[in-house]
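What follows is one chain in C-alpha cells, specifically the form predicted alone.
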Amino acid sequence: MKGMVTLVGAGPGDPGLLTLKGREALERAQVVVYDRLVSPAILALMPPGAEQINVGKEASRHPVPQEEINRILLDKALEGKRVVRLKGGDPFLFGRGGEELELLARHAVPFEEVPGIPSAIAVPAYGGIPVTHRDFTSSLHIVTGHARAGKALDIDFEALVRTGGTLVFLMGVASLPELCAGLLAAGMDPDTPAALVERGTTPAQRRLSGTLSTLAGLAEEGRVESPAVSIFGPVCALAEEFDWFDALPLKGRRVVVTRPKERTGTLARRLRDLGADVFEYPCIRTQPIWPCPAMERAVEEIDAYAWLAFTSPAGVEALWSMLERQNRDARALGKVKLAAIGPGTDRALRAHGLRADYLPEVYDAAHLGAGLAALARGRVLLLRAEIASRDLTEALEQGGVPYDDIPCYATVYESAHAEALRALARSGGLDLVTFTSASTVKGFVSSLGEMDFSGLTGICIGAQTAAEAARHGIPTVVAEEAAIDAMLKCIMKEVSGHGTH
C-alpha cells in the first residue's frame, strides 16, 4: 500500500507563522523530511516516534542533491508511510517543491502541497517595510538571486526597473553586488531606498538600511550570512518608522524554557511574543506511576477524605489516567473538596470539568499544607510526586490534621540538546534561565553536568526553587508570585535594569 507526501512551507522562521494544516500534517507525520532553515521550534512539534531526515546543509557535509531528496521521498511513500516533506518558506516559491512531486506523480503516488507563508512577505514585514503601499508603488516582484551551479544570473534587469514595483530578491547575498550593479545600469535611481534583512522573523533578525548604490558595501562591512532578503523600492524609507519587531522588549534575547515538554507552551510562547529566542529544553519529563495501588485504594474510598490536593497538573493527569483506565470519571470523586497548590493545576482540573475549591494566596506548598490545615475538618488525600517537599505535610503535621500522602508520578530527568546547550552556556550565549520547579533546577544541572552555573541568572517562580539553585552556584531572581505571568513581569524588569547585549 502506498502512503502520502505532504509538502509543508514551515515559513521563514519565527515558529508562530506554521499555519494550522501545516502543523496538523507534521503532527500526523511517520516520516519528517526537513531542510536547515526550519525552525527548531517547528521541528519540536515532530511526533516523538517519527523518523527525522535532515536533508538540508550543516557542518562539515554537503547539501544532499536534490535528486537523492526526491528519491527519498519516494521510497518513504512506497513504505506506506505518511510522509512530510518540511521546507523553509514556501515550497513553490524557488522552493523546488514542483521539481520534488514530478518523481512521486510519476510513481502515481499520492500527495498534496501545504503552502507556507513566503519569506518574500513576511521578512520585510518583520523589518518594518511593507511591499506595497498606495503611495509608493503599485506592484511586487519576486526574484531569485541564486542562479544554477556553473551559470550566471538570467535576470531581465530592465524590465524590473521599468516597472517601478517593490523589488524582492531571495538567496541572493553572494550576488548582491551582481544585482545593485544590473539595476543601476538599468536605470534605476542610485538613491532608490534599499534594505536587506538577515535571519528574518527570528530574534537573531538584523536590517541594514541604505541605498541602491550603497546596500552591497553595507552588507559586506556588516558581514552579512545567508539567509537574507533584499528590497529595493521608495518603500523601504518606511522602515524606521514601522519598525515594531526590533522594538520588541526581549528581542534578541536568549531565554532557556526548562518546563517539561507538554507544559513548555504557554511560557515559551509569551516569551517570543516579546521577541526573545527561546531555547525550549525540557529537562526533566513526569510519568504516571502505574499500576498504583495506594491511589486505587484510596480513590475507592474516597469518602473518608474532607479534602484531596495537588501539587501540580502532573497529579491531576495521574489520577485522571488511572480513572480513565477503570472506565470511571470525575463522579468517582463523590462531594471531596479539591485543593491546588496554584492556578496552573486549577487549569489543570478545569480542563476535566472540576475547579479547585481552595488555592492559598502563595502559590507554594507552605502555604497549601497551612491554608489546608485551617480548613480541614477531617482527613486530607495528598497525589503528588514520588520525591516531594516535606513543607506541605509538616504543615499538616503542626495542624494536627491527618493525610495520606501517596505518590503517583515520578520525575525523570532529561538531556536531550544538552551539547548544545552546554556550548552556549560556555560562550555566554545564554541571558536567563527559567525554573519552575527544584525539579527542573535538578535536571538542568544532572544533564549539563559539571560547570560554572555563576555567568547565568535563573528566574524562579519561588523560594524552594531559587534555593535549589542556590545550591548550584546560578545566581537567581524570584517571582513575586508563583505564576507564569509573574515570572514574566521579573524577566521583564531583569533585562530592562541590565540594559540589551
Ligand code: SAH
Contents of the next structure:
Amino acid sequence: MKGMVTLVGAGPGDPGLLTLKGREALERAQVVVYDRLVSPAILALMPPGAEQINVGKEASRHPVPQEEINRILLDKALEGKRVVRLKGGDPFLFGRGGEELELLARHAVPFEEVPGIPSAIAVPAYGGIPVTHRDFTSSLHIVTGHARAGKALDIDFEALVRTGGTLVFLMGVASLPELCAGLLAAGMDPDTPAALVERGTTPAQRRLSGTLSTLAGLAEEGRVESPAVSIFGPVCALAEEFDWFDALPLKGRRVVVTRPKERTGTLARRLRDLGADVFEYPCIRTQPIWPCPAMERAVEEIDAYAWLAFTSPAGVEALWSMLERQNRDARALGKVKLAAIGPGTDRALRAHGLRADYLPEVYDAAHLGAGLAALARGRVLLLRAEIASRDLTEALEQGGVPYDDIPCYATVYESAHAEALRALARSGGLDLVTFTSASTVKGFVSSLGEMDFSGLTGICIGAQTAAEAARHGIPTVVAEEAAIDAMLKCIMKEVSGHGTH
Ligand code: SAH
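Switch from the form predicted alone to the form predicted together with S-adenosyl-L-homocysteine and give that structure.
Then the entire complex follows, led off by the chain already shown.
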C-alpha cells in the first residue's frame, strides 16, 4: 500500500501560527521531514514514535540537497507511511513545495498541501506593518532577493517601482545593498519608508526602520542576519504606531517554566502572550502508587469519612486511576464532602464532574488544615504525595479532627530535556525561573546539578517552594497568592525593576 505525503506550512516562527489542519496532520504523522526554520514548540507536536528527519542546515553541515529530500519523501511514502513534510511559512511561497510534489505525482503517490502563514505577510504584521492600507497602496509584491550562485539578481526593478505597491523581499539580507541600489536606480524616492524585520514573530524579533536610502547601512551596522524580510513602501511608516508585538511587556525576556510533565502549560502560554521567550521544563512526573491497599480500603469505606481532601491535581488523578482499575466511577464517593487546596485542584475535580465544597482562603496546606479543622464533623481522608507537608496534619491535630493520611502518588524526576536546560545555563540564558512546588525546585536542581544560582531569580508560588529554592542558593520572590495570576504579577514586578535585582 502506498502511503501519503502532506506538505505542511508551519508558519513563520510563533508556534501559535500553525494552522489547525497542519497540527492535525503533524499529530498523525509516522514520518516528519522538517527544515531549519521550524520552531521547537511545533516540532514538539510530533508523536513520540514518529521518525524525525532533519533536512535543514545545521551549523556543521550542509543542508540535504533537494533531490535527496524529494527521494526521502517518495521512499517513505512507498513504504506505506503517513509522511509530513514540514516547512517554514507557506510551502509554495519560495519553499520549493512544488518541486517536492513533482516526483510524488510521477509515482502516483497521494499527497496534499496544507498552506501555512507566509512570513512575507506575518513578519511585517508582527513588526507593526500592515502590508497594504487603502490610504497608501493598492498592491503587494513578494520578491526573492536570492540570486542563483554566481549570478546577478534577476529583478525587474523598473516594473516593481512603477506599481507603486508595497515591496517585500525574502532571502535578501546578503543582497540588501544591491536591492536598495536597484530600487534607487529605477527611480524610487530615496525617502520611501523602509524596514527590516529579523526573526519575526519570535521572542528574538528585531525591527529596524529607515528609508530606502538608509536601510542597507542600518542593516550592516545592526549586523542583521537571516532570516529577515525587508519591506519598502509608505506602510512602513505605520510601524511606530502599530508596534504591538515588540511593545509586549515581557518581549524578549527569557523565562524557564518548570512544571510537572502531565500538567499543561497554562503559565507558559500566558507568559508567551506577554511576549516572553518561554522555555518549558517538565522536570517532575507524578506516578500513582500501585498497588495501594490503604487507599483501596479507604475508598471502599468512604462513607466512614466526612471529608475527602486533595492537595494537588495528582491526588485527584491517583484516586481516579484507582477507581478505574476497580471498574467504579464518581458515584463511589457517595456523600463525602470534598476539599481542594486551590483552584487548580478544584479544576481537576470539575474535570470529573465534581466540585470542591471547600477551598481555603489562602491556597496552602496550613490554611487547608485550619479550614478543615473548623468545618469537619467526622473523619477526614487525605490523599496526598508520598512526601507531604506536616502543616496540614498538624492543623487537624490541633483542631482535634481525626484523619487518615494516605500517600497515593510519588514524585519522580524527569530529565528528558535536561541537556537543553544545561545548554541554556552554559550560555548564560537562565534569568527568571518559575517554581510551582518544592518538588519542581528539586527537579530543576537535580537536572543542573549544584551550581551557582545567584544570578537567577526563582519566582515561587508559595513560602514552602521559596524555602526549598533558598536552600539551593536560588534568590527568590514569592507570589502573594498561590495562583497563576499572582505569579504573573510577581514576574511583571520583577521585570519592571521593583524586584530584588
Ligand atoms: N516559505 C517561506 C519562505 C521561505 S524563504 C514563507 O512562506 O515564509 C526563507 C525566507 O523567508 C528567509 O530568508 C526570510 O526572508 C523569510 N523568513 C522566514 N521566516 C522568517 C522570520 N521568522 N522572520 C523573518 N523572515 C523570515
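The term rigid core refers to the maximal set of C-alpha atoms that superpose within 1.5 Å between the two forms. Positions refer to the first chain, counted from 1. Note that the coordinates shown come from a computational prediction; the quantities given were computed from them, not determined experimentally.
Colleague: So, superposing on the core, is the move of Arg426 at the CA at least 2 angstroms between the two forms?
Modeller: Arg426: C-alpha displaced by 2 Å or more between the two forms.
Colleague: Could you check, with the core superposed, whether the Cα atom of Gly399 shifts 2 Å or more between the two forms?
Modeller: Comparing forms between the two forms, the Gly399 CA shifts at least 2 Å.
Colleague: Superpose the two forms on their rigid core, then report whether the C-alpha of Pro288 is displaced by 2 angstroms or more between the two forms.
Modeller: Yes; that C-alpha moves by at least 2 Å between the two forms.
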